[in-house]
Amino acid sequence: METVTLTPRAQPELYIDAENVTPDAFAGKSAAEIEAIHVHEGNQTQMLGDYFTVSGKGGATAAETRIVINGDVVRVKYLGMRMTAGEIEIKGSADMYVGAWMEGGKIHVTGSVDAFAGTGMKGGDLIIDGNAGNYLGAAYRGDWRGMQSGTIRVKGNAGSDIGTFMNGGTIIIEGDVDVHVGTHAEGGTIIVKGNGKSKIGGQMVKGDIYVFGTIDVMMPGYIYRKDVDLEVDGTKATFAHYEGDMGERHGKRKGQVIYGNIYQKY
């Protein structure tokens, strides 16, 4: 695997749209060719080399290309957008839309990310060592397709509206979350190892949400069914199982109604 290292020269005055910073776009290119790739600052089209020192070269394919971003890029959006393979390591924090609509490969952020990370994600692994902002793994505004496959793991806390319209994949938050988790979900798994607030699973018709800590307000559309012993992300424990959201229409499988599930750890 070949490695391309991007070292920020300085934080830009405006935010940069950098949807071309992917293993797919870098594959088969030299450092000079990568520096010439277009990015956008405001309404101006610039070159990647205007903002980063580039070293190394891309591999023959996306799967053989690793990108290392050597520092904070808190004014750079869309890193890893729609990538299909390969790796990106961000040694610092980044702005919005990290890994949005990614289909494969791996992104590792050692710092934190802003909102909409993993939006519409279709595959691959997104690992965030710090915190994540709102709309993690959710649908884009006005869309009904949230995260569909892949795995997102956040080792810190996450904001509100996690997994909105999610219908596949797994989101693991090792810290706390804000309101609105799994709203409108039609599948997938969300694991919160810290505490949740209100409106968890609102209008969810299918899927599983696990909360290891407290839930400030349980949605009134959920009914307690029974206690179950489960192993969740390596933790064996007893969980209270709730089904809902009873305010929604639910499909059937083999004559049985399919509900969304909330499991809260004792």
Second form
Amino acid sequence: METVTLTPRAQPELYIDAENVTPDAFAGKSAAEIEAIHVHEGNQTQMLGDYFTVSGKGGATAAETRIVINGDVVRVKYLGMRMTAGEIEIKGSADMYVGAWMEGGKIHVTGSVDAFAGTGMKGGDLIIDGNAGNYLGAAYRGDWRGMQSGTIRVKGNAGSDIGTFMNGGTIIIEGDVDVHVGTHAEGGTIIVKGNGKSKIGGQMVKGDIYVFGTIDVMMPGYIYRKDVDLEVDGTKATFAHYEGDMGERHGKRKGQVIYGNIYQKY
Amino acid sequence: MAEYLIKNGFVFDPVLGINGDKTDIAIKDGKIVESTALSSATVIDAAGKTVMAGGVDVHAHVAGPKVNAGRNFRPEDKLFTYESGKGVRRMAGGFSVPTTFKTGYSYARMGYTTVMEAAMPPLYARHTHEEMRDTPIIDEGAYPVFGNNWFVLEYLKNNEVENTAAYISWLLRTTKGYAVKIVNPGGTEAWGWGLNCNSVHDPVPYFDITPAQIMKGLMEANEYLKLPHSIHIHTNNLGNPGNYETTLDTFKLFEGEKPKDEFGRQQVMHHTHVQFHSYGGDNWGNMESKADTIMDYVNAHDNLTIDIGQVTLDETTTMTADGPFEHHLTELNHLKWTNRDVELETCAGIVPYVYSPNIKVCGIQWAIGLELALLAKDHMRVHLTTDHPNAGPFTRYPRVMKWLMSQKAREAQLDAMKWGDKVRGQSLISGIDRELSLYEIAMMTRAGTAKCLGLAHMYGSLKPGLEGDVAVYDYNPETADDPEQIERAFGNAAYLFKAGEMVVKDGEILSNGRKRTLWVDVKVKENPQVMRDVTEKFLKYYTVTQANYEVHEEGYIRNPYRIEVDATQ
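Please supply the corresponding structure for the form predicted together with the partner chain (the preceding block corresponds to the form predicted on its own).
Every component of the complex follows; first up is the chain already shown.
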């Protein structure tokens, strides 16, 4: 595997759209070619080399390419957007849309990310050591196809509207979350190891939400069923099982109605 | 103005009977002329290329409140599809509901020069005209909807055809409309009561009239007015298994009727997007194609025209004044839905839809549209549409042409479907080896549509005296062997001339053209009763005053083009 290292030289004056910073775009390119890749700052088209010192080179394919971003890039959006394979390591914090619509490979952020990380994600792993903003693993505005597959792990806290319209995949938040978790979900798993607030699983049709800490306000559309013993992300415990959202349509499988599930740890 | 001589192209013009002969086409002062009339023409080398008149689309939803609501309603439809502006071209984007600019550019790139907006709610005519004004290049007209209008329902209930005609005349002039559109006659009004009209004989609640009476009455009024286009019908029971019988019942209402216009059209009714109206069976499991039964009827009766409403197997945005149908659709796919009632006039709904090649019903729908065109005997009466954006975006016309012109391409598409064998079993497509010629495609997209609209004196042919609308495609009918070439060539015109001006060259937009808006001004005898009824309804029911209703030519319309008709005799 070849490594390309991007070292930020100066913070851009405006925010930049770096949708071409992916193993797919870097594969087969030399450092000089990578410096010439276009990014957008405001309405201007610039080159990646205007903001970063590039060293190393891309591998033969995306899968054989690893990108290391050496420092904070809090004014850079869309890192790893639509990547299909390979690795990105961001040694610092990044702006919005990290790993949006990613299909494969791995992104590791040692700092925090802003909103819309993992939007419409279809596969791969997104690991954030710090905190995540709002709309983590959610659908794009207006779309009904949120996160489809893959895994997002946030070691800190996350904001609101996590996993909106989620259809599959797993989101694990080791800290706390804000309001609106798994709204309109039709599949997938969300694990919150800290505390939740209100509007958890609102309008959920299908899928599982696990909360280890407190829930400020339980949605009225959920009904307590029974206590269950489960192992969730390595933790064995007893959980209270709720089914809902009773206000939504629900499909049937083998004569059984399918509901969304909320499991709260005792 | 510039003169052009388009030399040595393979010309297809069904009006002149030119079928691929190498003929030179001359343009001067915005019109087609004899080449002897040129003095200092720019010569365009069209050797090895196909030359046709500019395309004329008889039915698409490209402007107006529901199109705009569709744009607002689907931000995800615009994701990754924006192109920045360049030269004269403005920033444009969207896929199934493109921006006004993209609409104009995309049609021009396909060699189309005239497009009809197929449903204009009269109350929102101002909005519709504002959007058409902002759509570059293409000439446009809009059909106001009449099939659920309270004036029409009340007059026709009492058999007052002359009053209906006077009202149509007033509304066309007030809204600057082009033709009489009918959508789910009576059913859209019934939807206000949570009901629908599923056959042409279901009574409309409160009004005590049937869809059959509405359609027949509007046809009589349309012929009384001698309008350039016939009534334009989307009949009841759209999109339901078994609905081909409703469609035949609708056709049969007009048996023996003859057109009375002076514009050269031969039909008394145009039935739109017939694909959605040709389903057999009684549920989604046994739904099957009845395209053969429908086409047997159409082929045997020359007083009607149809368009196909081809499903293109894309993700799209359905939008129609058939409010109950949109509710039915959102119950089916559980995607987002919006619905709007338009006072005394009509309503509309919008639902996104994915025509997936992995869904059997979508495959059968795809097959039916093609079958309608392939079973047609007279392509002057069977037009190519996708009911944009309902069965797919208009930008797929070149792909539809590919399927119509190549059995190999059709079989490849069937093979790519998950339930291809079931689709073959419940449709006729596999048994049809017909491949349409460019001559027939020119009928379906130009000559026939222009005639059907009563615009054969302006468009649809390369006859001297007609508008200088000419499309040149990089397609050599003598050597072409790959069906993909059809789609490529017809989606990227080598040249397009609009009213004598070169607006497209090698797929790039050179000019925003001088688009016109066509509307019909039909003069009738003074009718104080109808004028009193209009005043009274505005005072009593409308949320706007009559003074705030009219679309004025100045301000709302760029280059208005008035077609005058005298119905006072």
